[in-house]
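Quick heads-up: it's one chain on its own, the form predicted on its own, in structure tokens.
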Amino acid sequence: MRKLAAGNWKMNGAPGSEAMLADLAAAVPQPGCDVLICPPFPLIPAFLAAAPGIGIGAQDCHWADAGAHTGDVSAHLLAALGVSAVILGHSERRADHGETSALVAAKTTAAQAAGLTAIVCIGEREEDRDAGQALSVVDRQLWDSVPEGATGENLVIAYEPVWAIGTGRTATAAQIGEVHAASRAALVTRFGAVGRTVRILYGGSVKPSNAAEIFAVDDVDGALVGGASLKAADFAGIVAAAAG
């Protein structure tokens, strides 16, 4: 399965940020996976006309196609501009926005109706481990946030223990392997065998230094990268990992 190498950017870049893109393909000519970032709203017009070969994704969208949603952004104006995927249920939208996981899989519908491809997060807070709920936390978000009609195409999970979300703290390879194969599993019990072919990404303080030792971890198809992506050095060091 090809890795997917992705850049959540997160409420970060500026006017002009795009020269990033260049700087990213010209370290990873011949990437030799898939690369998406996904920037602020705002920056997407520029970040798609300066991305040939990279693709780029957004950080959210709404449920319903048009309407009095103020803030709002919908899944088909996304796709009509050009972007090929969106990031949904990351934890930082399920905590400081309330975001449930039913609301989660409405958007990842809308999401999948536009024809992108629906990056659903995943992840346990540090509490939920210490109880030794890690496993039955990620399992229902599962679940619930995943709607019916799952393809390898429409659909990318990505695990992120939100205890290790920008503090500098990664899961062990061995914590990391017991969810990504719990997330497997389940998928292959509900999709079949489309299960196998959905990628699960890992996200969480993922550096250069540790990327390789993460995609070396069976079951991990990939990362959803925050803070490293918003340099090209970086990134490029994540990409190549990426690429084996």
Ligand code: PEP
Contents of the next structure:
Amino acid sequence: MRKLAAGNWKMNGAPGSEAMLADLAAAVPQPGCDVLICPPFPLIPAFLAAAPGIGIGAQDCHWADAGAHTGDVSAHLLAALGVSAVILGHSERRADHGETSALVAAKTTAAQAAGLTAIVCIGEREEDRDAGQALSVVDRQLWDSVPEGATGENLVIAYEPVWAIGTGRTATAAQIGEVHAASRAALVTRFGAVGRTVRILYGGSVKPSNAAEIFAVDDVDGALVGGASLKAADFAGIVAAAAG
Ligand code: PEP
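Since the one above is the form predicted on its own, can you give the form predicted together with the named molecule too?
Starting with the chain above, the whole complex follows.
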């Protein structure tokens, strides 16, 4: 499967940050993988203009098409702008905004209806793993956060153990392999052959020095990258590893 290297800029960047995309494109002139950058909403138009060949995504959307939802952004407005994907259910939104898997599923339905690829994040907390419940927590999140109607184009799963996000701690290849295999099996059980076409990304302190090892794990179809996506040289190293 063609890998996806997706960068999550979170609440970082400033006007002018789109210059990074030219540096990235120059560093990886012909990536053999899909590349996506998800900046904060206000930077999206400039990023879209700056980056032919690099997909631009958003970091959240609302479940409704329109209405009285102050401060929220609809999926179809993002699609109209030219955005191709949206990250949903990131652990920071689950923790900071109390997002439940049911809400994430409703947002995913809206994103897919608008023609966006929903990148649905799942992942256990450290206490879940210590209690031997990593697989069951992730399986529950996967089941509850993903609505019917998945295709290989409208859905990407990102497995991001919460304890590995922004901490410099990366899950081991064995831990990643175990969760990705279980997630693949769950997708196939739920969606049949289509479940084999849904990309499953790993996220959690991916950097150029560990990307190749992570991408070699079965059923790792790319990465969702936070901190290392903010620097063109670092993200280019990850893109190069994804391109194989
Ligand atoms: C993320 O926020 O999705 C993430 C994986 O962050 P980092 O790469 O910084 O751990």
